[in-house]
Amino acid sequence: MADADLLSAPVFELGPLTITNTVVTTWVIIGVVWLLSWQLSRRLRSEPGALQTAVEGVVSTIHEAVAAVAPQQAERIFPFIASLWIYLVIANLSGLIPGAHAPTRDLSATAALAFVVFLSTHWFGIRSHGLKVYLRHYLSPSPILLPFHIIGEITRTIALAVRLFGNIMSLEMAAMLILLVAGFLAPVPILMLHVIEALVQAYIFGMLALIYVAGGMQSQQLRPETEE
């Protein structure tokens, strides 16, 4: 029974597609984030209240983190990284809602997120340097290294997906086992562990995504070919 609860379950069918609870939870999170963003952006004040101050603090913190890694490209990649971080925090914490599970406990969800990071890395790199120059850096310093560059891109994408999936899945399993053994006598420590681990995993995934995207936009390896 516990094992079944940890697996994604079909909710309804949309033509040939089976919509699971992971997809439904993801849609709900996206809708909530969009609605809150829309409401907050319509009520901005020159003298912010407590809520606006808190939101501005979160946005400023994320912007500073992006600028610290990629100062020259911070404005360009900030919307993507900020959206990813905000979604991951909410998605990881959604497992605390009774009857709900974090979408990131599903390997298909984390694989989709990792694939988005993979595509974004190359998209931003191509936008920064052009297709020809960007692809040329895979042949640097020698064309012999091309297969190793490709393997590295694939393995880091797989590791990104499996790391988040494994940590969130193990976190929910541990919480479930402790609750089965101890009942609800120790809910607060479990709750705090869940919150801390969820935030840490969101931070790690977002930071790795930021490093990958920033690396794709860096010109150190591309400069010699560009100057030619």
Given for the second form:
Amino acid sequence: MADADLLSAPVFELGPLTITNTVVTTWVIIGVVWLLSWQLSRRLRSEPGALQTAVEGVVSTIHEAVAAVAPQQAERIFPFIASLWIYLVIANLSGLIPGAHAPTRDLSATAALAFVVFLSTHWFGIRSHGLKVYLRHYLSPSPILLPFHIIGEITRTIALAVRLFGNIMSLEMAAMLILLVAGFLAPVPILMLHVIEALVQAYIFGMLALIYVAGGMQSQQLRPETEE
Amino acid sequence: MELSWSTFVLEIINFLVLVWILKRFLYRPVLEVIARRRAGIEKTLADAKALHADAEGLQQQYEGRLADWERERQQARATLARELDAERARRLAELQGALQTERDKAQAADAHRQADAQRKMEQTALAQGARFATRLLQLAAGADTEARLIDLAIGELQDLPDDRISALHNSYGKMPGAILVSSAFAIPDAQRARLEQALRQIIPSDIALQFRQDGALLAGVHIAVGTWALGLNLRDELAGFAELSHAE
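Show the same protein again, this time as the form predicted in complex with its partner chain rather than the form predicted on its own.
Next comes the full complex, and the chain you just saw is listed first.
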């Protein structure tokens, strides 16, 4: 029973693709986010109400955080980092809904996000200064460090995926075990811890992604200056 | 804890779709609203700064005007003070002049009043003196006094110069009928003879002499030849003395 609750379960088949409850939950999250964003975008006013003020506060805060780390590339990477934060907060908290499971308790989902971060790091780095200049930083300060750079890229991506997966899955597992052992309302403190942990893990994942992406872009930016 | 490649791929696609949705329906509109509001705020701030600069300019302009007005006021006040001083000095000089004039007038009036008072006092003293002398002479006068006065009259008639005699002749006009000789007491004969002799030297002999007594003369003689008269008696002398005091 524990395996059935903790692991993602296939819901239906779509050709060669197996649609799991993780993907369905993600679709639901995307749909809700799209619906709310669409409704909000239609009701934006110059003099904001409470909801618009809250949303503007969230967006402005994320923008300022991105600008603080990568001031020159903030506009370019802001949508990606902000989407990571928003999606991870919602996805992590979705586990609190009875009958639902957080998509991030699935290693496939966290690995997909970590892989997207991995690709984004190189994508934004190459777009900033070109392929040659970007690849050259793997050979600096010495070509001997190239294997370590490659290992670092892989391990940090794996760590990114496993960290989020492990934390969220362990939280859900702890809550389920307490519910089984102690009964109704007993896991409430754990659920409150879940809220905090969900926010913290979303912040950590998004901030690490931001640092990786900004590092890939700024390393290429600083090198020509030092070479000059 | 298997890795589902379908989930892996679909999650990648899902996330990319979510990025697009959020960028299209959330980030762009919200950031545009924020940018518009920020632009509005910056415009308001710029307008406020412009207004502030204008206000400062106006303030400096008004301060300059106030300074100019203050300077002009000080100059006007100094000019007014000078004019007031000059006017005050002029009026003070005029007042001092008027006061001096009034003072002179008062001094003159006082001197005139004192002179009048002194003159009145003198007249009063003279009048009292005349009354005293009249009273004294009324008490002291007698035949002897008259005799001496008649002797003085005889002397004066005898020593009368020619021009006086001719003037006498001219003064009484046509020849009077008589010469009236008045005396307070009866003139002794000898003295009367000498008097007639002295009168005859200056008056023709065809004019008669009339002697009579007049106690009002107190002592002495009064000779009247027409309109001409010679008085050498105490009454006429006292009257002359009194007239002399009035004339002074």
